[in-house]
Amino acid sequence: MRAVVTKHFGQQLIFSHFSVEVEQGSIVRLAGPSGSGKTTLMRILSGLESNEEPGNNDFLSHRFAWVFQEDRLAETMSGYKNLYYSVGPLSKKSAEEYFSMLGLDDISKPVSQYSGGMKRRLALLRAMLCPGEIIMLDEPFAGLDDRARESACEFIMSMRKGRTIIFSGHDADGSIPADSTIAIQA
């Protein structure tokens, strides 16, 4: 899958002609200091933001799931409702696994029950169980401790079945074994 990006905020140029290619099935970090770009390049791959350069993105013939910074969760349902609604018909015995896979406990409890750590991780899971064929992962392991962060990665490797995906963090992040970084400089 291949793009070249343009994109400006206003008069500051973010990105010029800049060229994305990505084997399909393969895991890409994106590396960069905090404001160089990653979530925006993210965005504008799956269509979320615009492109200046018109026709010139693969990756849009694709479909996709998301963890983006903010978990984007429904606080008042509770976590199994969060599953349902997003990636449909779930048996709770089903639920019950995957939440144990990442150290959840309670699928019925609320989300604004939910610690940070457990907000995260049910972000995660939403998106692994989703049928996106590329993955988006936006600063995937923000607010978990090293503990969480290893069974996060072993998750997520475990539910990647083959599919692409794109993730971006620090350098704290780097638990997930990409085949190849994409360096953005600020």
Second form
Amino acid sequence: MRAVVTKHFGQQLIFSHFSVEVEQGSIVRLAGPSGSGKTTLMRILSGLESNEEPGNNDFLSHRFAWVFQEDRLAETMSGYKNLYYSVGPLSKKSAEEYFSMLGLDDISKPVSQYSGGMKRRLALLRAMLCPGEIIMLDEPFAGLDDRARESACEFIMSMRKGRTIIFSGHDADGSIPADSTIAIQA
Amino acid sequence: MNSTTEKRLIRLLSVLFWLAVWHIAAVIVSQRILIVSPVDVVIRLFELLHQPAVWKAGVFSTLRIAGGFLLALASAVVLAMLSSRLKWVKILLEPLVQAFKTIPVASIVIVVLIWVSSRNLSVIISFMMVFPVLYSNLLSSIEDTDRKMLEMAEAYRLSFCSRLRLVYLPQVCPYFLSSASLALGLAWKSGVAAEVIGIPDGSLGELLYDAKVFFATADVFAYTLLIVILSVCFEQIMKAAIRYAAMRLEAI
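Output the structure of the form predicted in complex with the partner chain; the preceding block shows the form predicted alone.
Now the full complex is given, and it begins with the chain already shown.
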């Protein structure tokens, strides 16, 4: 999959003919300092942000699953309903199994009662259960302690099923074994 | 004592305070044609409730005001959804909504009386008073929906039903409930006011008008109390129905 990206925010040039090539089924890490445009690049690749070079993005023919920087969960709904309405029909029993794999307990508890780390794990669970062919993980382990990060990483690898993963994160997030790294300079 | 009980007690005490003020005022004035004590009002209401005509009038007015409210509710939901998607619908409706908001009830009543029979006056008036409140509140709550959640729905290619349940309902429902509560009060106030002006046969407005003509102040107060009771009951039923509908929509 290949994309060429050019992007301005107002007068500021973010990317100029930036070429991205990702092998299908690989794990790619986007590296770079804060503000370098990692999130913007992921958003452009998945079509959430416009590309000034239209027609130059092979990624758009695929379905995406996302973990955004914010968890983006329906706070008043239970974790189970959040999953059900995002990824499609899912039995309570399966949901309970997935929840326990990530150390989450009550599937019927409203998300507003979750801790920050629990919300993050639920957002991860949603992305991994979604039938997306490309999984975008933007700072997926933000707010998780070492142990939770390790189990989340194991979960991602076990649920990946040969799908492409593009993730951003700082050095500490290197626990997902990347096949290649795209370095972005500020 | 927990905070909920404490709040209820404070609310009850404030109601009792104003009832006491009312009672003392009635005792001081001591002229039943000017002011009737709350005890007398309740007694008179129980007397009136023995008359079948009062029950019939209650049903007559409730059905029409509820009809106007439900019509406004359905129109507001459909048109607010359309306006949030189609800008031309929003632009087209704007002058109408503004007109409904600003034209005095009395003027509308007079014009409507020229067009339709006074029997259905309260349906039209409650509709016209309630629609702009529900429509405007619904539209702004849809427009204020969390952009990030909408983007998530787009990224996950959620169906319309899933978007409705996961993104819109949790955000719109609280606003909708509070505006429905406000609109219900408005429906009763405007509906009864229209009936008092149009005097349709067998309505609460007609009874209220007759009581005024015959200086039956106790009856005026008693009918007013009856209208308040009907309004509160209807409000609670409608709120429960809306909550139930939202719960059913959210249910898996």
